[in-house]
Structures are given as C-alpha cells and as structure tokens.
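Have a look below at one chain only, the form predicted alone, in structure tokens format.
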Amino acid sequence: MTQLRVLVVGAGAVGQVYAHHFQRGGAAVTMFVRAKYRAEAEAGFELYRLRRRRVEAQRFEGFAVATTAAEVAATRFDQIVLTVATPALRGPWLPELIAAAGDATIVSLQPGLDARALVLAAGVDEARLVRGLISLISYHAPLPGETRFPTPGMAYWFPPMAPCPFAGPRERTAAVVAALRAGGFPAKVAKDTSAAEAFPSAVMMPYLAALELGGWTVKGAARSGTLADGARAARQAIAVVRHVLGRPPLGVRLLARPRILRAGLWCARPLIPLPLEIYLEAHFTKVGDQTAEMLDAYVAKGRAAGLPVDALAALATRLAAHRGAARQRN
C-alpha cells in the first residue's frame, strides 16, 4: 500500500501533537512552517504526554519540513491539516498553499463561525473539506512552577472519553480519523461538528476575556466582577450562535452561569493533570488575537441580526483597552 502523506500546517502546541500521532500511525509527515522556524523544526521536538500519574516523554523527529507553496506542490499530499489560529488563515499564503495542494483533503481545526468561510474562500472545494474540533489540551512546557519536565517541550493531555470529532465527506473524514487513531490519537467520525464547536466557543471566549481582565484566576475574576460580565456576554454569544445554528445543548446554557462554571472547575481540578489557570494564561495569551476576533465577530453578527450585544461589546472594548495598557507598560 502507498504510504499516507500528511502536511501539517503550523508547528505550535496543536500542530506538533497532531503531526506526531500521524507519524506514529505510519504516515509520512511534513511540517509546514514559516521560513524563520525551519531550522528549529528540522531539529525535532520534545513532547510529553500527560497521564494521570506520570509523564510520558516522546521524541518527535524524522519528518520533512516545507516553508513554501512550491515545496508543497513538489509532493503529492493526501491530507493537509490546518492547525494555526483563525486569524492566521488570512493573507495570500493560504490560497497559494491550497492551489499547490492538488486533490488533498483539507482538514480545518479552527474555531469560530467564520473559520469555515475563510477556508472555502481560500479556494478549498467543499467536497475536500473536513472540519475537526480540538478537544485535547497542549502547551509549551514547563508552565511557571512546573518541575516535572527534564527539558522544555510540548506537553499534551487527552481528556478521557472526549475523542476529537471530525465531519465532512464520508470517505475523506474516515481516512483522517483512521490515520489519527492508528497513531493512538483519540478521534471519531461525527455527523456534524458545527454546533459542538460553535456553542462551547461562544461560552469559552467571553470567559477567557473575563479571566484575562481578572488576572487569569477565577477568584480574581469573581472579585472584580468580570466573571459575571463574562457570563452575560456568553449568554449573548450563545444567542448569536443560536440564531445561526438553532437551539444549543443544555450543558452549554448551564455553563453560562458563573456558579455552575466555578463548581465544574472545582470538580475537574483533581482530574486534570496540569495547573489549569496557569495553562489558560500561557496558552491563550499567545492566541489572544483569536479571542478578540471572535468577540468582535459575535458583536457584528448579533447587531446584523438585531440581537442584544451590549455585554459582548463592552467586554471586547475593555479587553482591547486592557491589552493596550499592558503593551504600554511593557
């Protein structure tokens, strides 16, 4: 049989994990990165899979590296996996990459109501597009205060009973899931990922903004009132997504209540093998543009639909001012 060839776009917290498991499943993997990161990627990566009571060190190497669409065009790829943040999809590089991709399946992992449209606008045929939802946690280790890693690397954790769902054309989706599962990556075929991705994101993005404004702790956000502001904004974001996709699941509506969220986090802490609040600050500070962009998108879509978005707009404004002040201090 011909070896599966997979191009993973982005070598960050998500890209390294996906690429590593594709390779473990027998695929020939190429990492697509910006030219300035080529040497770093070619040196390979240290990964750490977090188990409940131990850390499993894994060396990821032996893959190819590409930095231009011309290099991509020189190889026939079966699957191209987009792991970069949503704002990074904009710009000329993505249409150039898609044009060089031939008939490869395009796998999009970006959250947000507009991510699918961005990928399609870059020239992807709907018959080749598979959408995926990221359910794993991955981050640059060590986090502040962590001492369990012998050298810096990428730590990751698969939450139990939460395989990453993928949806799209049947045969292409099944091939993506099979390739990942062959490498030990929990994945499943789903009928659709739109609601499973959009509604949790509508809750998560306002709460992330609230946590950032509250010093990245739940207690700080509760004391300052930003947690309650985030809950009001989350309810408005849910209404915006509901206008597009229909009724949200009950669990999503419950999470838009601060007390339920705090209780859930308290119960989850003993089960999650990493310091959650420290992780949220470290990871989502790096992809902060995505959070701001999604808040702005909820506001724009809500206003266009005649829905109330005052709490969302106020939260987005405060977040922009907070980040502006932080940049001035630094």
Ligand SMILES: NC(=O)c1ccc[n+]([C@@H]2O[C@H](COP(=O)([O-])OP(=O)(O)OC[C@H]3O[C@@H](n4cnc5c(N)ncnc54)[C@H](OP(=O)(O)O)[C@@H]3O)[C@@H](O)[C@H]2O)c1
Contents of the next structure:
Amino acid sequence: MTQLRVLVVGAGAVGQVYAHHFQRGGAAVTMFVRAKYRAEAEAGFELYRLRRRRVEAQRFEGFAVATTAAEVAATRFDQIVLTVATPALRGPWLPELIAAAGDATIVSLQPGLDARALVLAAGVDEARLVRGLISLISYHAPLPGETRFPTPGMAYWFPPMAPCPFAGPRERTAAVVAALRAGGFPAKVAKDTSAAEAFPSAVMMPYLAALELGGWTVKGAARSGTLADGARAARQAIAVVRHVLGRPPLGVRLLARPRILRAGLWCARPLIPLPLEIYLEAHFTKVGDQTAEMLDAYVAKGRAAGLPVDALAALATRLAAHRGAARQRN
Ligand SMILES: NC(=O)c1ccc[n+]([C@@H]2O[C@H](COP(=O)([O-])OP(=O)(O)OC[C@H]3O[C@@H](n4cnc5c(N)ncnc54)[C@H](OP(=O)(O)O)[C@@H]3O)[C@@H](O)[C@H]2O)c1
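Provide the structure of the form predicted together with the named molecule, given the form predicted alone shown above.
Now the full complex is given, and it begins with the chain already shown.
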C-alpha cells in the first residue's frame, strides 16, 4: 500500500495538532507555512496533550516543509487540510495552491457562513471538498499564569464525547476520518457540518464580543451589561443563520440566555483542563479579525433578509471602537 500524503496548510494551534495526528496515523506529512516560519517549522514542534489531571508532552518532527505552490505541485498529495483562519482564505495564495493540488481532497475547517464559498471561489471543485468542524481546543502555551509546561509549545485538549465531524463526498470524507482516527484523533463522518458550526458560532461570536468589551471575564461582562447585549445580539444572529439554514437545535436557543450560559459554564469549568477565560482572550485576540468579519456577515445577511440586526450592529460598532482605542493605547 502506498503511504498517504497529507499537506497541512498553516502550522498554528490547529494545524500542528491535525498534522501530528495524521503523522501518528502513518501519513507522510508536509506543513505549508509562510516563508518566514520555515526554519521554525523545520526545527519541529513541542505539543502538550492536556489530559484530565496531567500533561503529556509529545514531540512533532520528521515532516517536510513547503512554502510555495511550486513545491506543492512537485508532490502528489492525497489530502490538503486548510487550517488557517477564515480571513486568510482571501488573497491570491489559495487559488495558486489549489491549482497546484492536482486531485487532492481539500479539507476546509474554517468557520463562518461564507467560508465554503471562499474555498469554492479559489477553484476547489465541490466533488473533492470535505468540510470539517473543529471541536478541540489548542493554544500557544503557556497562557499567562500557567507554569505546567517545561518549554513553550502547543497545548491541546480533546473534549470528551465530541469527535470532530467531517462531511463531504463519501469516500473522500471516510478517508480523511480514517487517517486521523488511525493517529488517535477523535473524528467522525457526519451528514453535514454547516448547522453544527453555524448555530454555535452565531451564539459564540456575539458573546465573545461581549466578553472582550467586558474585559474578558464573564463577571466583568455581566456587571457592565455587555453580556446582556451579547445575548440580544446572539438571538439576532441565530435568526439570521436560521433564515439561511433552517431551525436551530434547542440547546443553541437556550445558550442565548445569559443565565443558562453562565450556569453551563459554571458546571463545565471543573471538567475543562485549562483556564478558559484566559484561553478565550488569547485565542480570540489572535483571530479577532475573524470574529469581526463574522459579526459583519450576520449584520449584512440579516439586513438583506429584512431581519432585525440593531443589537448585532451596535455590538460590532462598539467592538471596533474598543479595539481602535486599545490600539491607540498600545
Ligand atoms: N485554536 C483553537 O482552539 C480553535 C478552536 C476552534 C476553531 N479554531 C479555528 O481554527 C482556525 C485557525 O486557528 P488557530 O488557532 O490555528 O490560529 P493560528 O494559531 O493563528 O494558526 C493559523 C496559522 O496559519 C498561518 N497562515 C495564515 N495564512 C497563511 C498562508 N497563506 N500560508 C501559510 N500559513 C498561513 C498563520 O500565520 P500568521 O500567524 O503569520 O498569519 C498561523 O500560523 C481559526 O478559524 C479558528 O477560529 C481554532
């Protein structure tokens, strides 16, 4: 049997974890990184799997590194996994990469109502597009205050009973899931990932904006009233996604009530082996453009459909002003 060849695009928090598990499952892995990261990637990565009560250090090395579409064209890849954030899908690099990809399955993990269209616009054929949803948490460790890691690296956690779903053409989807599972990565085939991604995102993005405005603590956001603003905006975002995709699952509608969200967080907190608010601040500061873009997309799609979006628009405007002021301070 020939060895599976996988190209993982982006060697950030998510890319390293997926790539490491493809390799553990027996695939030959190439990391596609910006030229400025080549030396860093070639040196290999430290990963830390967070278990309930301990941290398991894992060295990730022995993969190839590519930085240009020409290098990609020189190898026949079976699967190409896009792990960059949604705004990074824009720009000429992606059509160039896709043109160099031959018949490889393209796996897109990006959130947002427009992510699929962005990938298709770059020249990907529907018949080889597999969409995946990321249910793991990964971050550049240590977070402020964390002392449990001997050296900086990428920490990750697989929430129990939440395998990452993949959907798309049957054989190609099954091959992606099998390759990851062979490496111990919890993955499953799903009929569709759009609703499973879009509704939770519609709840999360407004709440994240509220959290950022409230100083990145749930208490701060509740005290300042931004949590309630976030809940109103979340209900409007759910209505927008509902207009596009149909009825949301019950759990999603319940989470748009701040009391239920806070109670859920309170129950979940002891089970999550990382400082959640500090992770949220670090991660969603890093992908802040993506959050803003998703809020703007709810506003635009809601307006086009004649739905109320005043709470969403107000939140997006306040967030932009808040970030502008923070940039001026720094
Ligand atoms: N981390 C999590 O826990 C988590 C959980 C759920 C969903 N997600 C989603 O997963 C996506 C990625 O998140 P992440 O945490 O992995 O972000 P990240 O750590 O910033 O990783 C993304 C990487 O892709 C690189 N990149 C961007 N454009 C590129 C290009 N044209 N060619 C090669 N590399 C490129 C970035 O480089 P630069 O930094 O130089 O731009 C960065 O190293 C986001 O959509 C995020 O919302 C993440």
